[in-house]
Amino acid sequence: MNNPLTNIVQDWIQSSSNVIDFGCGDGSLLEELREQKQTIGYGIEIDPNGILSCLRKNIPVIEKNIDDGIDEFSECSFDVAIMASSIQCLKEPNVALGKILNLSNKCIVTIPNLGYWRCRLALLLGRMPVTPSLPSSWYGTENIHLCTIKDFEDLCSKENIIIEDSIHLNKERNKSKFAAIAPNLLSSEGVYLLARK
């Protein structure tokens, strides 16, 4: 796999933690990081297909909705939980994050911005956005709690959640000084590293 996301999420994360991948997908993440960090991993995934190939790589997965199965690791303890791209999916997202920096000490999110330029010149000439981030047509999306770069660091200070470190990446998934001089309208999507204060 390694793109410049994994890349990030290993600079975050110590060799040898236990994770937990909410929303893993094919478990590609999961797997550079025992390859790389030597870590302990698990995933949580609802689509079939992603399952299987889990399940080829050797990746434990369980599959389950997210928004109903946080709740069953409330007596587990993870280093580190990942949401890469699966937080705006989700029904309560701030319920959602409470509950996963309860059970880790650490999280991981990344979020697409719709405050990105390219979305708001979308918006502007009167249609939904579609970005790498944010590759689907509106009625194929299965996002439902879009928002801001803004949006979410204001939801994590309501939250009392602190951002330990964030990067700003352009529209090919790159880390970018561009975007991070204005992320709220340079950057396609963020990248937070999460604890609870």
Contents of the next structure:
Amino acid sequence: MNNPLTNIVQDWIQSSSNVIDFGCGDGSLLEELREQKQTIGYGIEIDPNGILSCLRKNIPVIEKNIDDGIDEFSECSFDVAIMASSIQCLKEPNVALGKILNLSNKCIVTIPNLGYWRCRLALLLGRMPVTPSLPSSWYGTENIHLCTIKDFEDLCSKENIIIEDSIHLNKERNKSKFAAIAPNLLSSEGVYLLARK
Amino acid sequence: MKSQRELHTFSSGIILETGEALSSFDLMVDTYGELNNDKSNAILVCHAFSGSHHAAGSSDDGKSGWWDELIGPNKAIDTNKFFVVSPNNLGSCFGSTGPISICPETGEVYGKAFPAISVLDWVNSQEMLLSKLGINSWACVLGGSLGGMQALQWAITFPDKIQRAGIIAAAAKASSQNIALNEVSRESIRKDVNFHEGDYLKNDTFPKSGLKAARMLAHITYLSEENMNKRFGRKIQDVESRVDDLVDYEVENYLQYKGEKFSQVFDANTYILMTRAMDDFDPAKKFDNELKDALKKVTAKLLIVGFKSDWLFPPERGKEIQLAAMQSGISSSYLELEGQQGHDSFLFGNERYQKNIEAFLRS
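Form predicted alone already given; the form predicted together with the partner chain follows:
Every component of the complex follows; first up is the chain already shown.
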């Protein structure tokens, strides 16, 4: 499998689910979910190369900058929405999260963890952290709303969002039991299955 | 590229959406490429309102087909792989039965007596062509502008006879502004002293100046402001190449030239008929104006393409179609391409446009 997220999230997705992937990239996650789970999926993407890849994979794709808002999808309904590595790039991630949960029963979100010990160490040494989950330099990053695992979980509870399940990843972005011991310190990234209360 | 031009006669006629009938009709049809053994590689391309069956390749006078940049060997619509079928629409004036044809019942030219034609009528006539060619279903139906409307209507009307629909620079219905612009064009034709309420051919004349003015106005709507500024700016036309003394600016000269050329080859009644078909297109109307309900039975995969500089059918109009399709659970993609040439962008084969169309046809 090409997309590491497929293994991580496939247990959360029921067969034949209707899936929308915000920021779907080259469509590999949707393609693999279609093979594994017979899902029907739509991708939303802004990058022309990603869009072309989706068309080549026969993944329906919509050219759109998610930052312009997702209100147009408000009358659509999905079983699962996926937002991998993009929620921290949005202008109002808390609002976006609410809107996503209005159009889908469940939402899978990944959050790069600024509380990860490597990030903390970098900051302690006076540098902005650069990790596999946060690969860009401070001036090149699209991330404008970074948070820690604790911050994110606080937001969910404040917004009446249930965390149905979560998986914590190590530096290699693999599922890690070690990272799960103290995720806010040991995980580089959290993957969440969310639903409305 | 193997290409063929053939006049197909449908002697069983057709009953039109209005209830009127044509007892017999012809379609002038170009084909490019070859039909494969299992007849699974046929693509129907639908022309926009002033187009013809000549979509690809060059004619004897050196004129390229309207979609020559996209159709041909190794192009986006690859004639090495696909058998491209390009009919001239019913009601047009390039060889298919239309207002300039002879009515078999009266033995006279139809003129204003030619019945109103709708997008659905075109699709029905193209379905008759499909069956005459012995093909079960199109691998894809695609077109730009009014051609995109036909592709959409195809997906709605004959879900089992179309695998894909490419709906380009189109809309699910004309806007008030679209209708208004068309009406100014029609008015200039109707008020030409030579129009004779549409019976100009019987009076051995032709509303040339009205048709020319109509085309000049319409032509502006096909270009973008930026594109016109870039191309013409405020440049003054050099005296030697002025089409007449009234012209000062290059843009005026260009429109005069385009209008003149168009008025020599196009028919005024056809202009009115075609713009009416565009204005009246509204597949959602029968479904309480819910496009998503109109799309419920669609099984074709849809690709909807809009161009950022198009203000006649701006990208949002395409987006509406995609969104309605998504609400009905139909596999549908939406692209918003740069395209500098306004509405006409759909005619030009920039790299991204070509690659995405090619990928869609192969998916």
